[in-house]
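Below you'll find only one chain, the form predicted alone, shown as structure tokens.
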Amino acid sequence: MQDRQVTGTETNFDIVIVGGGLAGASLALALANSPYKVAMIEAVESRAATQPSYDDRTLAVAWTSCRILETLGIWDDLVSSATAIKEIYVSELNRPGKVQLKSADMGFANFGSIIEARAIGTALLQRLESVSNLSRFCPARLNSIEPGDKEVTMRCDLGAEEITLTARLVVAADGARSSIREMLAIPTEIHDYQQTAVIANVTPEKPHQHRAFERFTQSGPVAILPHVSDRCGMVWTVPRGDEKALLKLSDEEFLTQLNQRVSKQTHEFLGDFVKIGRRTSYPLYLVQPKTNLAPRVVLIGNAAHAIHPNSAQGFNLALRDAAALAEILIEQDCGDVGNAEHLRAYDQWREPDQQETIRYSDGLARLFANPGWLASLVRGGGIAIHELFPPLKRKLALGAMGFRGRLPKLARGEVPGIGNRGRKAS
């Protein structure tokens, strides 16, 4: 990988990835063995504290996503910091009943793993250092983008000077506030959930034994996720504004409120939570463009779909995007990597998975925020039915594991190859 710090020359590429976060970096690594000349533009130093993709959040990495990371060759760098999820318990505050999912009952060793975003980012960057077909422009800020018939022209600030890059295809992996989406005036639906997620690591009295918990409330879900050293990752969703008071509480006061919020669900297994790490927060929105395509441009990851964290599918959806796009670009060789045929094939492949995942997470957020009696009846009935009927539980679990429609080869342990010749990962 080349870090470009010298400016002033025009540089031509086959593919330019705008955004060096988890989605963009994963795509760059998936294209490592392709014949394409690839560049990655990132506004923030990847190892900087302000790099949003590489923070301390714990990510629920689904089974199929773990397989993608393994096929990309970075799982060995993550395994020591990954904690398997073997049991999942879902319930609603002040309501009887719960859904219990156990991976062993479904023939799997686990449902996936909990891994810090920072660990995944570090592993990706280390592997990208040896990718010969990748040039990296960082820190660099995109000023303009002009799609043309045969190429896209971009102007970027790199240090004190402006550079011009051209590409046959531009991939927008620049997050929920995508600058490319804005520059191209792609119509986008943004729904403010009026909620904020408060996140931290917490330590329970008892070992978590690879159990994950999600408790739904009208103000938002509380998720407790198994983590390394018998810590747990916590995601507590509250109404917008309430996070300020939570963040100001002492550790003892915060833990008291947390224990009260989840005690009926977790106390039998975990006891009380007795220690908490640094607390942070971020607001929750649904961001959904009307289209993920423009001439010689495709949106992936949060640029294409920023969703509610209640189903823990945001990163997994982005990773499937990257894996599928790499497969299309490598295997459907039509002489022009930015050809509209490529982009339509990708969009048709990914749309069902994206739409189903968005409908599921958004539906949960709206259903559990609805105080009406009918919504309450639907919620209670849904939990009871899933617990009573094993086929529904299995379908729920398989969806959470990433088995939604056609899987990319990387999720099946195969490396895409030119001419549709995938090969098994070594």
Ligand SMILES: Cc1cc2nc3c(=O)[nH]c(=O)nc-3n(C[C@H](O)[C@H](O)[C@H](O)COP(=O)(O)OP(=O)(O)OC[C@H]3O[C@@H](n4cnc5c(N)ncnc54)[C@H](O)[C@@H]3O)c2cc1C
The other form holds:
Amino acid sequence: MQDRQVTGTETNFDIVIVGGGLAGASLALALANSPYKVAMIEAVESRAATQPSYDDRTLAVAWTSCRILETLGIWDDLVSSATAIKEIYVSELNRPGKVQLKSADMGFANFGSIIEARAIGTALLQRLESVSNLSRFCPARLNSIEPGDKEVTMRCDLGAEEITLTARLVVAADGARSSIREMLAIPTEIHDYQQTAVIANVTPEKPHQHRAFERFTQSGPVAILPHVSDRCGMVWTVPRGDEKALLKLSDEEFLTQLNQRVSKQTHEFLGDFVKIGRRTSYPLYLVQPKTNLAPRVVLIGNAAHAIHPNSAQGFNLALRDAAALAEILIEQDCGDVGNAEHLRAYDQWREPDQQETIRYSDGLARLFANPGWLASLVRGGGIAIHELFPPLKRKLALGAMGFRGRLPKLARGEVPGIGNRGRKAS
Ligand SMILES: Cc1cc2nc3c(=O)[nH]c(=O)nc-3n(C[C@H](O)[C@H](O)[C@H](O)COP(=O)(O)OP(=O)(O)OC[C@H]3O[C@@H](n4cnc5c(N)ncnc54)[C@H](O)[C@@H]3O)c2cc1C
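Right, the form predicted alone is done; let's see the coordinates for the form predicted together with this ligand.
Now the full complex is given, and it begins with the chain already shown.
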């Protein structure tokens, strides 16, 4: 990989990926074996504290996503940072119903793993160092984009100078506030959940034993995820504004409130939380463009769908997008990588998974935020029904593991255009 900070030599590419976050960097790696000349433009340096993608969020990485990371060749670099999820407990505050899922009951060693976003970013970027068909422009910000018949022209700010790049295909992996979406005037629906997620690492009295807990409350869910060194990742969603008070509390005061918030069952397994790390917060929105395609442009990752973290699917969806797009571009090579048919084939493949995941996470967020008696009935009934009917429970678990429609080859251990790779993630 060439790290070009200020230069104007090579400027014509087959594919330019705008955004080198989790989605963009995953796609760049998935295209490493392709015949294409690829560039990745990223506005923020990877090690900067302001890098928005590679921060200290603990991400639940689904089983199928772990397989994609393994086939991409970075699982060995991640394994010491990954904690397998073997049991999941879902409940609702002040209601008796609960769902318990055990991976062993389903014939799997785990449902996936918890990995810090920063660790995934580091592993991706390290591996990209040796990718010979990739040029990286960082820090570089896309300023304008002009799709044409045969290519797209882009102007990028490299700090001291502006450069012009061209590409047959541009992939917008520039996040929920995608500037490409805005520049191309793609109509986008944005729903503000009026909720904010407060995250931190917390240490319980007892070992987590690979158990994950999610408790729904009317003010938002609290998730406790098994993490390295017997720590847990905490994602506590509160009504917008309430996070200010939570962030200001002393560690002791915060832990007291958290211990009151988690379910009896969580407490039974983990005891009290006794230590907490740095707290940060994220306002939550649903961002859904009317289309993910424009001439010679395709949106992936959060640029195509930023969702509520209650279902822990945002990165998993982004990774399946990247894997599917790479597969189509590599295996349906027709001489023009920005060909509209390619992009339509990608969109038709990915739409059912994207729509189902959005419906599920948005439905959960709205149902649990609704104080009405009907919503309350559906909630209680919904949780109880999952526990009573094993096929429903199995469907829920398989969905969380990323088995949603046609799986990309990378999730099946195959490298597009090459073939099978051995298995390590389990
Ligand atoms: C609290 C929380 C918890 C979550 N937990 C989970 C979980 O457990 N599991 C899961 O799967 N997902 C989870 N997610 C979702 C997940 O973090 C996102 O879906 C994922 O990070 C999206 O990555 P992305 O690369 O598409 O976007 P981003 O991470 O936003 O990256 C976009 C990149 O584009 C760059 N960029 C933007 N504009 C420009 C420009 N003009 N020029 C150049 N570069 C540009 C940015 O600097 C950035 O690096 C969670 C999210 C939150 C908020």
